[in-house]
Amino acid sequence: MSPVIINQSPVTMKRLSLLLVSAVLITAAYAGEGMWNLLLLDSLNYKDMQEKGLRLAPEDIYSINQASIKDAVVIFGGGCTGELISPDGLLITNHHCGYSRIQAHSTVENDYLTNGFWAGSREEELANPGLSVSFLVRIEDVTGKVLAGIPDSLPETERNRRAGAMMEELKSRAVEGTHYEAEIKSFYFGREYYMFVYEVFRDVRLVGAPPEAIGRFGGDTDNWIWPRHTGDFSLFRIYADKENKPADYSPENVPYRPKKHLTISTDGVKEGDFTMVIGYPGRTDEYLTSDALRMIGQKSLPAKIEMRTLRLQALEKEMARGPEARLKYAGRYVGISNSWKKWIGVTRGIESSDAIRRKKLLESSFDQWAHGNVADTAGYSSLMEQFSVSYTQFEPLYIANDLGYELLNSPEVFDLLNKTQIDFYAMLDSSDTFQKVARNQLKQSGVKFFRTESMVIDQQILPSMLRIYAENTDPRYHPGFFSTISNEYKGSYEDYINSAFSRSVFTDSTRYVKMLRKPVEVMRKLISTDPLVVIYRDFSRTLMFDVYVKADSLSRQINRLYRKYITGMMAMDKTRVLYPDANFTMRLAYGKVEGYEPSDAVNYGFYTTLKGIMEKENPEIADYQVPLKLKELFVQRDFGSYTVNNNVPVCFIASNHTSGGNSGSPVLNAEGNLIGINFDRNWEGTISDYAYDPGICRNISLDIRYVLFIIDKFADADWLLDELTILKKNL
């Protein structure tokens, strides 16, 4: 740990102690903290890495002139990690990354979430309409390229539009005459720039999912929870055309054929064993200052999960109505409560850790070091109080725009009378045929939102969620329909929207039917006169026009500011390398397995077994059911070769540096194997999206052994085994 020298100028025991602290904050990243830029292992990590056990060569990790372990991993739809684990083109990822598949086809009496789904052949394979993965070709720092001619002096907004146009011309550059695409992405608030060029495949089919109650064991109640014992996988393969290349489905389509696919192995874990997670996080605000902080952890975040509860007690009132309902509102709540119970880590993460008092402890240092620059020509000295100064005009606008997109995103009926009001206006001065069939789209649009019965939830959440904001938010940001409740309504939200939803025509299927029977001018009228969609457009305007375009300039200049910072820091102190912020573009996260403290008296091991399974079953709990065929195969011990201490290993805890989108990533150990699926962080260590405490911030990772196990004993999937390159146990 190299101290921090001050331009030779003396220094007193407080400013040294001020140091000190600092010293601990920003010198070389702690074990297990860090996403990395796989392009850059080499320089930055590798013997860092080798250090700490690895036994592979930078070449096997990312090459673009040999088959590589990037080559193995996917991103997952939208959002996910997925890695190939056959040469045949098998895939692995989570079972929540999977679980919208898995419930699309899903019916009351297939119920594959229920009851879970194994193809007995690759004919039985289930196809996934508009389901694609992505494979990197290559990265290519473009710094050079994107800033060349750009003055960092010049304004951010237009410092921006030119970036951005030559971005543009360099994506479309380097996959001319290819079906390869490109994407730009900026790292350390457009310091740096890199591009990642990809292979897109659209033809993935479903292979295999265990039952919710193992792929989804512990459901909310164990979320972010540590220990934990869900067997979270379900199996995907790709398909190609008879070239190998990316096609739409096709019965004629063929088994993808991988440049690499991931060994398994066997050998477990033990504690302190190297490992590493290679896939897509999605996004880390590691560098936000003090003033930052304070405003998302106690301000922001705690009115959101306000929000998010009220939503979620609806939607489980109406899932206990029977099994029914319990399968239409699955999804929502599981993507609704995600995020809820990630955020209250977060919150209770940012006041247990101390992280708003240590970063104005690093802040402190920060200025106490550009102001002992006597030539501070740069402009350090005062950029801690320009981010002061920032953001305190930036907090209201940003707790405005936040809140109030959580609003305007809740509530499903907005979905219909948005796609409405969209679709109506693209009809105007049409054809009568294009009018016509306008018309039919919107009905069975009205059709499928009416059979979701959500208005129930809807007209139940809104008039809190309208108080929340209210409560929350600088009175110059309410939109006019505000006063209307205060005035006529004698401020009850309750009785105004349920007016509103006694008039509108788009909470009742007939009159909604009714209204796209009438002429143009009339649906004109009833669209832009109801009260749901008055609701709808003045929050809308509001936000758009009074709070998103201020606080869009706003975040330009404190990205400057931020751009300024870190540059400041990498001054700072020369030995330290800054890790990029996680922007869902490959990185690589290495760490050790271990256990970790979390309070007095309380200390976890490092990994669960099925025994802590049967520890947990609970026939009352929906969330602590236990299939009967998985008790009957621990009364039995009959447990193959996939056991530790006559047990089976469930789940494993590293201090490997994750984030959302790592969900599905490969675990791999020192020589590259496939060990784990990570998918979830424990409680008390979510707040390492801002700030990474080595304590206690640890990612959760699925057994491989468990998978295997449940593959092999449970779903009797033998012949998926066959495909699979499993480096046994060592003796």
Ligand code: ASP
The other form holds:
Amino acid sequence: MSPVIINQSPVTMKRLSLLLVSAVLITAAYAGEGMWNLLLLDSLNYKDMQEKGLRLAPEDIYSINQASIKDAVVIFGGGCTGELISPDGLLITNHHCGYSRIQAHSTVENDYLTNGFWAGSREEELANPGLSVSFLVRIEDVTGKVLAGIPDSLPETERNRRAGAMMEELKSRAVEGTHYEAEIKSFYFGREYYMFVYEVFRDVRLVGAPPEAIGRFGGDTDNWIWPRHTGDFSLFRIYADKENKPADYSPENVPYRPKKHLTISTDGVKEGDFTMVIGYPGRTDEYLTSDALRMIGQKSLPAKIEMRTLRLQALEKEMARGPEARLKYAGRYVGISNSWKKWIGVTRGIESSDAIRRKKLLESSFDQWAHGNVADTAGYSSLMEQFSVSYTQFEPLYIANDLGYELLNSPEVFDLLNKTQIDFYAMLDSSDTFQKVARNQLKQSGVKFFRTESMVIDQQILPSMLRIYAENTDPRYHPGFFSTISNEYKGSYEDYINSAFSRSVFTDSTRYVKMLRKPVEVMRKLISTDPLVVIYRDFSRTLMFDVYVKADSLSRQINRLYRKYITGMMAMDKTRVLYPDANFTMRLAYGKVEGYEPSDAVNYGFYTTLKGIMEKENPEIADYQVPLKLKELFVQRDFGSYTVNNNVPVCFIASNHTSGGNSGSPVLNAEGNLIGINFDRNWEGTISDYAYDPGICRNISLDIRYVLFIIDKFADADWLLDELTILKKNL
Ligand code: ASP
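So that was the form predicted alone. Now I'd like the form predicted together with the ligand, please.
Complete assembly follows, chain above in first position.
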């Protein structure tokens, strides 16, 4: 994968990812900073980890010769982490990672989301078609092979092409004759390449999940927030064939016997304790220059936040109409608000951690070093200047692309018109029978869409979104219809959009169905001249041909600069080790349990308890409902052995460097025992995706003792406890 470009678009346009460089090098190592490649732990981190408290050998964590912790950690589904906690394939991950599976099994009669689900025996565990988990078999450094015969001077596009071809070959050679899968990922902007070989299991069954009022307690209100009280876990079991190999679902399959499962410690955590998190962080841009961070944090994100605020306000207005409307839009609301809230956290974190100035300081140190280096054969002394020139050109393109992408993906009606266009052109060359089927399918998607009444929201948000796009982007990247708005609608986005909505076939089910009955040529004309199609098409074309093509080529050049920057930083201080950005490969982060000071005179403790859940309880607020049984357990102080200070611990924070994708990751103590399940970060701490700050960046974990308490006391699912390996409390 190119480290610079990510294709996320449902349409033709691609979103540009960002480019980077490190802050780490010149200053002392930050506590907790870094997401490390397990293959290199021994050579890079082991000594430091030992000094900080680790009591394991490197081979206990990663080994291909013996069972190690890496064998107990999996990719869960498409973007989460999970870990094995029993010799019979039992796996724990977050509730929010298992959410869609729990939802898929829920019906009005058996609403597992609301009431929770606990299989009473293995026979009652529920199959999940399409869900898989991947075990990492091994990591291999393939840099030398991928880059063999590729001179440094080769233009980036050609370099990527040749490296790509070699990677394909290496991958297929690596798994030939096996049932494994391989992928190769670029590290440090293509400076290094590593191959990851996986064994993928496809029969993964739901075993248990607490009710939402525990698993999602605090909901959106508490998302990205500390102090937190969310029991964010769910349990699954991996099944295999009789040979312990991956197999499609079959009643004949048996519980998978993992090479390794984690031992649980109920000792709990104290401030200052060593902790580590092993999992799959998805994406960070840690090495961005100050110019790049300013572009994102002070220009692009604020505009996107404004766009989403408007969308959320429009949804709230509709949802206030009653319970039916609330239900209809709830999922969409959650989907939009998660990133919205995170972006706000990032912009705050940039301010409170002074991230731009910190990066500037590092850049000037680099520049000074490069200028003091008389020979400078690598050309480091002109690097900062090259960055500056490149970002001046790149910024307007990046912002247009980023905001344009946000805009095109916001109105639901664009999905319908996009799908209709694709299906219409696909059916053109086919037989009459097929055309009939295709028209029928189009009708079905139309009916489904019109039932959602999404147009009401779309019509409200589009004028403001267009205005925000116009105000924040270079006029060179305004699609042609913007001049129609200025000239024919006196600059009124509302009038323009209202007129389009009143005429479009995609905003009225009668007009839509009528169109589907027309002969092909009439249909073609109706679609291609539809006012909403004109907006969508003009916008996509502008973004693709005026923005993306140029931005893509520039971003490749910038990637090259970053490769040089990171190489330069490595040369500047040979004692420092730079960690690679997250790229959804297995990483280890280590830090310690610690609270933080979010603002002047405010001190956050490092753990929360059941008492806090009772304090937050509010029957008026959906996010703060507490199940009756949990209240009873609290009142009766029926805590079992899962206590701290005569209370049940719920969550704790630590300075482990994590990111999206680390959800569900095991949080381990110095002995490698499971003490928690990672599920979130604190709000300002989300700046850790761009510039880690040890003062404010914390990962939020669920205390394993709360998990045990819920399984034992709340769910009475003792049969599950029996298969866990739990260390007795060290008193
Ligand atoms: N909540 C995130 C996730 O779902 C974790 C994080 O970003 O810290 O992966």
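The term rigid core refers to the maximal set of C-alpha atoms that superpose within 1.5 Å between the two forms. Numbering follows the first chain given and starts at 1. The model shown is predicted, which means the values in this text are computed figures rather than measured ones.
- A displacement of less than 2 angstroms separates the C-alpha positions of His261 between the two forms, with the rigid core held in common.
- Annotation: Cα of Asn409 displaced by at least 2 Å between the two forms, core superposition.
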